[in-house]
Amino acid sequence: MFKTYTYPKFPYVQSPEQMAGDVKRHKLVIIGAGPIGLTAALDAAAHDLSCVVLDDNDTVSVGSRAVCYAKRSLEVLDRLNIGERMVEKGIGWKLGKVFFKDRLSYQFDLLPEDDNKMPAMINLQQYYLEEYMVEEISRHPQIDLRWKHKVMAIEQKADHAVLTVETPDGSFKMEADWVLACDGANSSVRTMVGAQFTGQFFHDRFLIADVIMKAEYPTERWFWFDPPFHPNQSVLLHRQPDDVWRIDFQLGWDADANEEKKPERIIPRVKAMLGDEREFELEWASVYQFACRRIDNFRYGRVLFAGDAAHQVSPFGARGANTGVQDTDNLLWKLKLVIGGDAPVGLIDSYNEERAFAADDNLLNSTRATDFITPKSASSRLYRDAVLQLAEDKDAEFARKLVNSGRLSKPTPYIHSSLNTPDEDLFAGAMAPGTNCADAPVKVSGQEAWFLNQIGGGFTLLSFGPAPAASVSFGRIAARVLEVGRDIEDLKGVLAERYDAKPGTVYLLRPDQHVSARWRTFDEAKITRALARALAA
Amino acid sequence: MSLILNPNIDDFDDFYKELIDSQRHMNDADAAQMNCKLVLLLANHVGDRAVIREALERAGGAV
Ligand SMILES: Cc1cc2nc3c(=O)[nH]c(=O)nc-3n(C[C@H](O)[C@H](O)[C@H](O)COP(=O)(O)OP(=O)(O)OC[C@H]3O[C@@H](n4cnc5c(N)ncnc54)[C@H](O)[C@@H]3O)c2cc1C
């Protein structure tokens, strides 16, 4: 049936634990091969930490899925020697038209910030990401990657957990230290552990679908509201690689999932959508149903939970796989020092602290969205229309602003953090304690380069000027001193003017590139209790 | 800046009247979208989130 991709089958191995009917104590168990489940592992092994990852499956995503890819996603997934391969398949795009009825309402150019390496965004289908991360999993034998293994049961214990694995073979047993649940917005490992999936409850369904087109439509996102071809309803149109062009037609809670799925349902409405006379191919069609919610604690015991079993949000925005892969981003430099013993349990629970608080932005957001592109009752969609109609007149900037198809997804900042130490020096800019790194280009050992391929995995003090140490500790923790000037050299004064850098300003930045502290001198007592609250100690 | 409650436009009579007559020609629903551009456009004109906020209030909505 697919023309363009030919879906991978990986092998099915009986792990030698199995075979022997040992109980192996692992330190990291990961439940899922999902793109975030897969980021994880790729970020355990980034950190030296051995881990196991179990799917039940034995390919990548079927269809395209999660399509749009963010600046922060790819800067996540390029510390992960990733995010290049992605830009360079992926389909950057910038300009954005949005439809109301029959007319253009509107278009806007994403304008993306210069001097980052990574684009504001791409689109490329979810299962080439995986692919990707499969066969970069295959460069680093720290991570045993297990295919048809099916996590039936979770039994906790005080200092591990007792997972009861089904594989082709039978089931078996095997314990872990930590796991880490990443099995999807179905998850059951949620409902072994009894935790509670709720929230802002909202229901839509969306049909999607990959169509093969050869016809030369600009790389440009298509919004509409209310179209001719689909009354009442939303559209979005998106390219990606390979000449598969993406249509999500929103259908509305009461449809009928298994009718709209046919070929012979699907096939009218898109060429109602394009017009007759193009010719393009069905590639693949899901119904895509989603409720907005997050899970009421991300740690349960020896259990974490990343990615969609932890939250499910519309996909208005593209937020689903985005956030996932900055939950893990989180989570796994805390995982390892707590596995190795540098740092207290209670780091770990900041993971909860951070990212709930991320994953209630990204409801907050996809929310807005859900109810500006669906209103509730009739006053609303007059609001609605009124903001369409006013946004057609040119001079109404103000309209364009209230149109809401979908906010782009954005890292939230973990501005009331308790890893965070607050500001006692003045600091213009965006870069406060909680805040994610901001790129730069920049010079090192002569060579052109970027300044977020400098930082991340452990922790670094950023000093703009000679710093008096090459680094400082706390307990068996160093932040190492990264000088501007002397290790890197600021290409065109970027990095200085992001960061409101004067002389003498020094960063402790952390293993996942967030800003934990910073002053206007380096002071070493004061850097070191900075990073003993990072490190919740 | 608090909303201004006290008198605040030149003729009464005749303002009244432009706001009746501007919808004159259109039927309830057309005059209901009309209504809700005016909001919009004067609510941008204002700006002030607490004086928007008091006038929701005022207006008898939940807020
Ligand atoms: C049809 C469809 C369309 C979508 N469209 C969009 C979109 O347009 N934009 C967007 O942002 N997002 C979209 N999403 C959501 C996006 O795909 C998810 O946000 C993303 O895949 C989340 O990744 P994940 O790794 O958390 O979960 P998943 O990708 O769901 O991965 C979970 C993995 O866990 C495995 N698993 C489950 N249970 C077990 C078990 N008990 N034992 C072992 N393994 C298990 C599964 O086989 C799977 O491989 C869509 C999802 C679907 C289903």
Given for the second form:
Amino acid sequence: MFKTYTYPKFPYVQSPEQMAGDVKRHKLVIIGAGPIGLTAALDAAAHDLSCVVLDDNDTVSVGSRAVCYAKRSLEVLDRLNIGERMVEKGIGWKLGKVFFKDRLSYQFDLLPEDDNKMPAMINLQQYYLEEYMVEEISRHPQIDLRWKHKVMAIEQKADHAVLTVETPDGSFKMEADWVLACDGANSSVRTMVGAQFTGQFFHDRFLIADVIMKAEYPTERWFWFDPPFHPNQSVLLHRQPDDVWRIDFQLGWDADANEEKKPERIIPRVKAMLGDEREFELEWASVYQFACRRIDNFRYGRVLFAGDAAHQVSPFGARGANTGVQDTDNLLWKLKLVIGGDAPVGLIDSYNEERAFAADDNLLNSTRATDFITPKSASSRLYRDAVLQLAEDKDAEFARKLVNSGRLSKPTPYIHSSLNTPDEDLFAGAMAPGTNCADAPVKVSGQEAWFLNQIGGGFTLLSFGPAPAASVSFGRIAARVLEVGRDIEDLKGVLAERYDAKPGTVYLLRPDQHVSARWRTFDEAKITRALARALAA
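Would you generate the structure of this protein in the form predicted alone, following the form predicted together with its partner chain above?
Chain alone follows, minus partners and molecules.
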């Protein structure tokens, strides 16, 4: 079926409790072994939290599907020992070009600054990511990954949930303190708990055509509006590993999805784009319609939602999988502390607070991009075409800001989070409370390293200068001191610059590598209060 990839088949194994006829209680059950469910499992293991992962399939996702992974997601996955392998296999890029008809309208640079470990973006087929994750999971005894296990029903109790699971050997019941639903946009778990999933469906259809070809095109994102080879529509081109190229063709709402997936319909479209002399093979194709919508609450009792089960966006901007990875990054450290009795259940409610805020930001950007790409009226199209023409003028910087071929994924700062301690001192730069930490080159024990690899997993106090304590605690939770000049060396001064550091500056950093609070001096009482606030205590 696929010329560039051989699909693994994972063995079904009967669950021990089904074999014994027992009902066993688990701390965490994750439903869905796609990229988000597998990320959640690895993050649980990173926090030494055991979990069971249930999936009704026995292989990785069919087709390239989510292919673009942004810098912040790569940083999260690097913490889980997947990032470097992804970057090694993937196609890194940061330049994008937007064309109008047969002309270059403008180009952009996603990461103009140097001194980051992870690239701005990589392209990598989803099946590779899932395969890497399954291999990594095999190294973690805390993760019990069960294939061909389909959740049929969930019954909520006061302090746990009861799941009915169907397998090739029949059905059985299992219990979970917490359930994390990562079962995709068509989540059956949403229906089981009575959740609302509302938003906007877009009346347009798009064709994904993955083709194998040898081409020396630059490793860039190319987006065409109204090109001569596909008039009145849009086209997107991305390079993937193994000489596979992703082409997205806008088809229009009246297109017949079944007909457009046939090779005899796809091949002429690709030839019109590439020219008759370009040799290629069709690898995979799919026709999709998309929506921008989200769940009304990320928590229903003991059931939590992440990824497409919680929110769905258009594919333009690479916000789907990237947003889901950030969901799990936000949630798992909170689950660990609540399950361990070190934080109140209210900390779990901050997951909905912060990630619903991020979802709304992504939905807004995704809807605006879709409206620009697929104008719904003659006046909207006139506006869009005028913006694209103006953007060609090097002096019309304002017009380039209006061009929207998909605002590419960036993390949403939790600027209004109840877990933040507001600034009481003056700071410049981007590292305000609620923001994900910037990376920088450092030295550790004389070896060159990266700052983000020195934090995460627990609370950290980043001190720019001598600290009067080795850690600060609230209850059983300690924030360890990481002292610049003693524990790490600021290799190029980039760390101090990005954190607007002066002698004595201190940052309280969360386990998910987000800023919780910052001060110009080390005050243990203030730090303790901020730590308590970050724990929802």
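Residue numbers count along the first chain shown, from 1. No experiment lies behind these values; they were computed from the predicted model shown. By rigid core we mean the largest C-alpha set that fits within 1.5 Å across both forms.
Honestly, after the rigid core fit, is Ala291 moving at least 2 Å at Cα between the two forms?
No, the C-alpha position differs by under 2 Å between the two forms.
Under a superposition restricted to the rigid core, does Arg103 display a Cα displacement of 2 angstroms or more between the two forms?
It does shift by 2 Å or more.
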